[in-house]
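What follows is a single chain, given as structure tokens, in the form predicted on its own.
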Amino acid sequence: MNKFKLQTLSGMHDVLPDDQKYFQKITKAVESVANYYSFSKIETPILEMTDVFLKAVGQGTDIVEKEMYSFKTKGGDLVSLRPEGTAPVVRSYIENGMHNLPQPVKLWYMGPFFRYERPQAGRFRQFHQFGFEILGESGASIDGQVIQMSYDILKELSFKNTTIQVNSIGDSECRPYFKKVLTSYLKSKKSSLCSDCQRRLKENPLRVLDCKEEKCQVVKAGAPQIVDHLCEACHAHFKQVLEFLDELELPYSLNPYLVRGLDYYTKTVFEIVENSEEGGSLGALIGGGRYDNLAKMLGGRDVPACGSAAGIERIVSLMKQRDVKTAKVEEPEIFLAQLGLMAKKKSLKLFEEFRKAKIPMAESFSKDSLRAQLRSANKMGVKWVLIFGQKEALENFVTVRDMETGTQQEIKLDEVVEEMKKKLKK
């Protein structure tokens, strides 16, 4: 019988207290954007009929190939673990009749998200995700605000030396004739692809465009671009989308080869990557674009939408390296410590008095021992003790100790968040 091994599944992990403050770093500079440029927080749930995915993902991705975890319900449902936010925040768009309220509407998230792949480096099978999701707006100005938003949350996180790859892929009037040429140009290459590209030739010919691959990268290199066939009202929304990144001064460079990964996408998509000091791409750490189609995809009304979304742990992973530092928690300057039962039950209390009034303590509620207590004080640093004991809980006072003079005296129990306020502020 093999040996119960207490352990997370392959691919899963704790977000340990360590790395809890890059997440809060990271909620706070999110958060902080989003506010300012009017986004409502929206939170789908984790689980979504299987369909919502399969519509607007699409069936040759890699996600909906090989990544979902997805299973039947005891009613005899298909349903999945969400492996991205955009296609529920529009299902839920669709549903909750959003289209009533005032366009476009704007909406943020933040959560877990699955996926079955390879773990590695960086890489795990729950993750977590942000992303902004801006609905009901046309206009290449929507695709500015996301990408300048996206850029801003980067840079709010201490990272500087970052370019944004940005791309059209048109729309159902020009992709169709590109398809077309882009499949004739594989096929003439077709043995010095990778098998799966050999494969995506036949049902998403785009996504061979996306590989990364090292074969694939030559017959990449001398593929068609996209943006020499896009249509007219492609072209047009393409340039102004540019037009806007030149106006916000923003570090862009074209890539004709990004498509993104999923089937979604429509006119435009980018990346931001981190560069090297050598100058090469370290890879993307926020990715994004246009998704005209999507709601129609799944059933609603036309919606042209743009968003972004952006994985959480390859940043804090990043940040970890670059030893970004996280707020300091306020250091407490008070010890509260007690002897006996009595003054026990009523240091819970003064405890929460002090919270009320937004002092900062600390306190050891497990020992008993006053020289214990003083211990712990001392290795914390701070500069006063509450002492409270027997005597103090039966005459209402408690003994304030300077434990830099060693100097006591005694204050009212009801007096003593007032007269410590005062002492703090000295």
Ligand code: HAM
The other form holds:
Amino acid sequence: MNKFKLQTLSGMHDVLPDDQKYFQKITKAVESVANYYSFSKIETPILEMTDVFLKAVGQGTDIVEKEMYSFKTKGGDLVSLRPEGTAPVVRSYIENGMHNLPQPVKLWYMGPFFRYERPQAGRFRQFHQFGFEILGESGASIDGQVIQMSYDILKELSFKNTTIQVNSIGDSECRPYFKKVLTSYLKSKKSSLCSDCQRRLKENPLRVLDCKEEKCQVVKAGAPQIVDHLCEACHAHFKQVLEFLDELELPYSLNPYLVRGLDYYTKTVFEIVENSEEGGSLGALIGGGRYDNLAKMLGGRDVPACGSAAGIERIVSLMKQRDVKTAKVEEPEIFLAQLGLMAKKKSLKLFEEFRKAKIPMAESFSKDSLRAQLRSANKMGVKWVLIFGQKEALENFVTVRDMETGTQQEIKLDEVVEEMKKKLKK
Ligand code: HAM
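For the form predicted in complex with this ligand instead of the form predicted on its own, what are the coordinates?
First the chain shown before, then all remaining chains and molecules of the complex.
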């Protein structure tokens, strides 16, 4: 049996108070872009039937094969912690009859996801994503919109050095033929592939193009490219997407080997990467693409769609390294010091009155000596200390001390909020 250790599980972490400000800044940026583009928020459960991911993400993918946290419930259902958000959103779209709403339906989400991956830089077993999904629209303009929104959010978060890598992986019309062409090329180079790719060759030859092993790079460099084998419809769609990106003046580059690790994609796929050294080692910050067949794969009707999702921890890690400014918490200018039991009791009420008046105030209810409290006030650099001792509590007044001049003034308890407002010019 494993020895019990009092620590988070490998690949999981606490989001500590010091990190919350980064999460808040990201949430604010995402919310504001989502609202502007009329996206509605959706929250799906963290647990789904395993079948949702088997059917959508695909049997032969790393996520389904190796990375899902799956278990049987007491009722005998096979369920999984969600490894990604697109399949649950499409499940919800079908289940809730969202095809009856005006199309396209635009949804965004944010929350924890789980993948049993080997923990390393930028790769966790519990991580957070925010994502956008546009469902019920086949036009290339929404591919452009999803890419633009994803890029803009990173820009808003002070990322100046990102590139959008794009590719088209075709659809059920042209991909099967390309797979044949690719497989026959890869077979001729089989002995030069890594062992994983030799296996992939049979199950999922496209994934060989995505392999990061050095051995496979040489094989990849001579491989046929899917963009040369797109059917007319996919070709025209891809051309339009690129025209939108040109029009939007977005910095993109064509990556003929970008295939993405999920089976539901059709046509456009993209990833946004950070070009700096630290960013490169983290992997993509955002990934997405079009998934016109996903609703059908889950048993629904045809629902053309496109979306993207971002890895929040990867973004936070770069924001921290660069010391990206986060919103300052309003620093209080007043400190409430209290002395004695009666004052302590009454000061809780006084503190609440200041909160209602939206005046930030610091306190240290746990410290007993006035000296210790004044020391805390000094450290915080507040301008005023409200001293509320035995005498003050009995006679219902507060002694207000100006920390810069050292002068003191007595103010009636029921007037102190208004008086302090005047002093703060609120
Ligand atoms: P994905 O590429 O698997 O796509 O994940 C999106 C982003 O989540 C990645 O670019 C990365 O930043 C982050 N991410 C993924 N795995 C981890 C991990 N183990 N630790 C930390 N961050 C991670 C999807 O999930 C699709 N659902 C995206 C999408 C939405 N496609 C269409 N709509």
